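In structure tokens, the next block holds one chain alone, the form predicted alone.
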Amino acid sequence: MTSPVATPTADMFDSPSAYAAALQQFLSTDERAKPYIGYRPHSLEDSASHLTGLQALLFDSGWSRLGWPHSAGGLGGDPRFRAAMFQTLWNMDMPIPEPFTTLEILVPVLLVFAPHLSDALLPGLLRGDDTWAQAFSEPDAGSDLASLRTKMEPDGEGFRLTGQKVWSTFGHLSKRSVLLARSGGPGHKGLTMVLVDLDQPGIEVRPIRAEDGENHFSEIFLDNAWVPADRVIGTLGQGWAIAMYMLQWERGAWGWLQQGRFHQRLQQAVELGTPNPDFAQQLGHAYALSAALRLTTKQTVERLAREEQLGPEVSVDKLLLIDAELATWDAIRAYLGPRFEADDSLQWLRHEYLFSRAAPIYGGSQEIQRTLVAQRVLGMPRD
């Protein structure tokens, strides 16, 4: 049995909430969606393979193409439809495929600085036929990207890349990666952003096993790897400015995605556990922080949909995310008690708890974000 909902078009919905209601009807009634409702992966690799089917279903039926421009294979319409899709998936207890997170950060940047790449490659990304990573951090250049050392040197009709990247999410499962390299002198002005194929000679990708036992991240080693000139994003030396532009999408899209997960997990924990007033305050605190994150990132997503240029204030989104993520998982672990540690059926929850411990570090450390807010938002002195 398939859904009675017609193939969606942008003019069918007058608001993101109307789109979300129609999408929920589709997912609730289409037999092809059933394998993804309540899905609990055995491993990250298993999840990546299985959820490719969900991406294909959403793309082929048109739902994930709404909110993206026609020029890049989308169906047009309000960009907030994309945010509504993510919230609907969480509400239906359907995991969000990792590539959606990556493309929400990277593709808006390509639409502005390299439309020839977004026009050619977005459909494959949306459908799940292609997967990308992001390679910025290095062993000696994490939050301080201005000190990165990966070299980018001219060679004929392109460039050669030499260096090492680390903490690239899903790197070992990706075909390509957006990469920041040094094409000029020291500091910010010598950086250039490119899109490089990972399945080529001169590149080795090694997964990094995290505390939860999963290969969330990878190291990428580059030894004279080739990137053609048309894979440059923006212009030579524009990499830092583009990276700063990208941050607003990373803060807004990632924060919005995660608040949906926090609310869903808190609700699931309450349903799994036994009512106990001793934990009401801790659970309520986690709900309050997640709600604050939802309201703030909702405003960020709306501003991005209006094509506003956001500034350092988006660091507030990341700080709220850190507090909400830690509080959510601390509350869930305390509320479920010994069952959280011993019940084999809750292994997926334990994995998410372990990953949450990295919240103050990933995507820009807590200390860096606080410094940015203090100096550039509140105007406090550097000393």
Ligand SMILES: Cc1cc2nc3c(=O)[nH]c(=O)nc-3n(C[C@H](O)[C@H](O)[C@H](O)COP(=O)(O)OP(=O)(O)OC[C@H]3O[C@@H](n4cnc5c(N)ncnc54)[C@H](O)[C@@H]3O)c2cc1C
Second form
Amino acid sequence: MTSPVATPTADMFDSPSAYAAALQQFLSTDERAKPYIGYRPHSLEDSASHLTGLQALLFDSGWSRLGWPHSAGGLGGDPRFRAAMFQTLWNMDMPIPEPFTTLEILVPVLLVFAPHLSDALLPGLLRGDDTWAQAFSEPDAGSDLASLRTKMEPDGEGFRLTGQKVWSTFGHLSKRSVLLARSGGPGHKGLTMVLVDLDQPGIEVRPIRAEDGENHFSEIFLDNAWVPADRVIGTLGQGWAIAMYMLQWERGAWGWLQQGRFHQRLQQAVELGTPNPDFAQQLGHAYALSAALRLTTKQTVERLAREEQLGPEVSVDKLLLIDAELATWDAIRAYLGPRFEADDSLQWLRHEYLFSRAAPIYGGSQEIQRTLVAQRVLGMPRD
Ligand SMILES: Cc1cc2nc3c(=O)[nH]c(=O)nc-3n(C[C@H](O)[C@H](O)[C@H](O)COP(=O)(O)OP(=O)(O)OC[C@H]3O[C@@H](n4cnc5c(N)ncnc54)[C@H](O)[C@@H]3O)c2cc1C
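Counterpart to the form predicted alone, namely the form predicted together with the named molecule:
Okay, now the whole complex, with that chain kicking things off.
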């Protein structure tokens, strides 16, 4: 059976929840969606290749194009449509294709700071024909990102890049990467953001194996790699300001996406395990934190939909995310007990548990977020 709505558009729905209801009907009736319901990945690579089909289905049927402007290959509407799509996928026990998380971070930046690249590059990215990475961190520049050293020097109609990046999520599976490099003097004013093709001479991408045995991220080595001038995002020296703009999506929109996962996993764990009052408090605490994350990030998504510029308060979303992610997985592990450790069919759950340990680090560490909230939201003194 095919979709009840051939090509949905934003004006067909008077609210994101009406859109969510129609999407749910599509997913539960369209045969092409069936292989993805209840899908459990064997590995990251397996998930990446299998879920390309889901990403293409959502794009071709129009559902994932809502919430993005026409210049990106979208069908109009604001980010609340994307938020409703993520929630619907979780509700249906369908996985979110990993590239969607990168889209939430990179596409808004391209739309604002590099509109000249949108028409040509974004539709393929939304559909999943291309995957992009984010290459900011370096071996000696993570929290202190403004000290990064990758050099960007003018050369003809473009620039040459030399340096090393690390922890680029899915860098080895990506065709391109948004990259932050030093085009000027020291400090944040000397930084520029560019979009680089990774499959070119002068670039080597090496996967990094994480604790769960999966290649989550990569090192990227740049040796005189060339990037044309029209791949500069924003202007020379604007890289830091753009990275700060990006963070509101990375911390807010990502938080919304993840809260759906936590609610879903808590529910699944309760159904998998044997009722035991000893764990009620721990499960309830994790649920309360996930609910707090849901309420906070819902407001953030609504503010993003109103095109408000978010400030340091978005670090609160990230802090709530850390607490909810750790508490959810601690509670699930405790509740399922030995089964969690030993049951072969729960390997996917163990992978998610191990990934959750990175929550206090990715997207800006917990300590840095606390400092931002203390100083820039609460106005506490620096010492
Ligand atoms: C799962 C995952 C995915 C990631 N994906 C990407 C990606 O796609 N692209 C990318 O560019 N990077 C990515 N990163 C890297 C991430 O952004 C960095 O790990 C993070 O910014 C911290 O930097 P660092 O690892 O260099 O740690 P450091 O900055 O060396 O920090 C080490 C410890 O010291 C603490 N610390 C540092 N400075 C201070 C301070 N001033 N005050 C108090 N405490 C401090 C930190 O909180 C931390 O606990 C990813 C990381 C993870 C875990």
